[in-house]
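What follows is one chain in structure tokens, specifically the form predicted alone.
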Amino acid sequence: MKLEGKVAIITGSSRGIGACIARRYGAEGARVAVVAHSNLDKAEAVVKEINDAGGEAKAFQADVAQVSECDRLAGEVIAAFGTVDILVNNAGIFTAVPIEDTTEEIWDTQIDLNLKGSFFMARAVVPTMKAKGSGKIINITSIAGVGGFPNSGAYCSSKGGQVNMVNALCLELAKDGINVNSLAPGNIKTDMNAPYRAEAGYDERQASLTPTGVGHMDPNELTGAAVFLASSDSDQVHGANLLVDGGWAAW
């Protein structure tokens, strides 16, 4: 198991891409805090998979786009847990709607869950993470962060900014021995997108423009890249951000 004796915190990990990180690490030995904005009914069911599988899980609840949130987060995961590993920052939201009508609630609330919220889980687990001198940042970002999208422009912007912060702090952190990373995924079956998806055309258009024809993959086919960026076998990888796409960036 490559993540034996690891402790995991995955944002926004009660359903989606989240969840089925969370179920992965758990199957692979690490002890995963499973985390929710507000339902922690889904938090407790992933748990209880995970549990349930051999693995062992707790639940937590944040809301991360605050940043009082991500430091009380951090502090009762390392109590339950001992220490904390492993930072998947995954929680965040999407909403397209043209440039006209973003208004400044939509553009703060993608910023602020999406990239602040990204940045400052980093912040409040860097310490611990620093005084063991070891330890793994994995922000999911997005092929929205690497190229551009209409209707997308506060999304665009957050993942752009996902994407660039992994730089900065692989720069600042990677002599600490902090992995600081991203995992890039393309379009996705969840059920945040499920209203797109919906659409007449819409799944057949995303295959149109994806080299392997396929729309929308299942979000467990990202997971055993969130393995590896996770594991000891990316412990010279620093500043990568690593598409999972189906090829569609390489157009």
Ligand code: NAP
Given for the second form:
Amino acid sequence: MKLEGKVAIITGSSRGIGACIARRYGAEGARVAVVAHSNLDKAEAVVKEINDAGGEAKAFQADVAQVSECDRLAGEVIAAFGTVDILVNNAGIFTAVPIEDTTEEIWDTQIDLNLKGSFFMARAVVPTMKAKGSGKIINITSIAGVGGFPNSGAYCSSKGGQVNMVNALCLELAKDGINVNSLAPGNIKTDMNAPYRAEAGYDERQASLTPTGVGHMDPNELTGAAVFLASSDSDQVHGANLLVDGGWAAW
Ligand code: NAP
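For comparison with the form predicted alone, provide the form predicted in complex with this ligand.
Now the complete complex, all chains and molecules, led by this one.
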């Protein structure tokens, strides 16, 4: 097991990519804080799956778009598990809308959760990680953080910001034994894009944009990379943006 004895916070792990990472971290021996925003029942179901499989997990609730909530969440996890070794900034929201229709609220919602939330969750765990002289901070970014997408100005801004945040934080924290990296998914089958996938021809169009011909990957296909970035195998990896995108960004 790659994460034996480690404590991991995974934001947005009530469903989708975060839930898959939570289950895999649990199977790799980590004690897992499964974090929901609205769907605490779903977080509790993920916790039950992990615990039933012989792991250890606990459900938490927080709105990580708010700085005070980031601090509260980190405090509650540290109180429950005694420490924190791994932070996965996974909670995110995507609203596709042309620039003319992008209201301040649509902009703020995506920037506040995807970008600000990632930074302030990192700030909330850094004192504990610095005191231990080790830690792993992983931003779940996107192919939309390295390339542009139409009707996605706010989302791409948030994801691009998360990518470069990793460069800045790794320069600051590497000397403390803290690895800061990103994992950038391509198109993944989750609730986030379910309405688009329901459109005729959408998956086929996405498939035509990857050299693998895969339109949407299964979220479990990301978990190996998530374990790598959380484990000692990545101790000398700093500031990377590890693309798991079926080759999307290689064109
Ligand atoms: P998802 O299925 O829509 O799940 C979103 C998660 O974020 C849920 O657990 C949700 O909690 C949580 N969340 C929403 N608002 C929150 C808030 N204010 N505070 C705390 N948690 C909040 O999303 P996903 O597709 O798994 O995406 C996960 C990450 O991967 C996101 O950062 C996304 O940008 C990135 N990503 C996704 C794709 C893709 O194709 N799906 C591609 C590239 C990158 P509740 O269940 O409680 O609402």
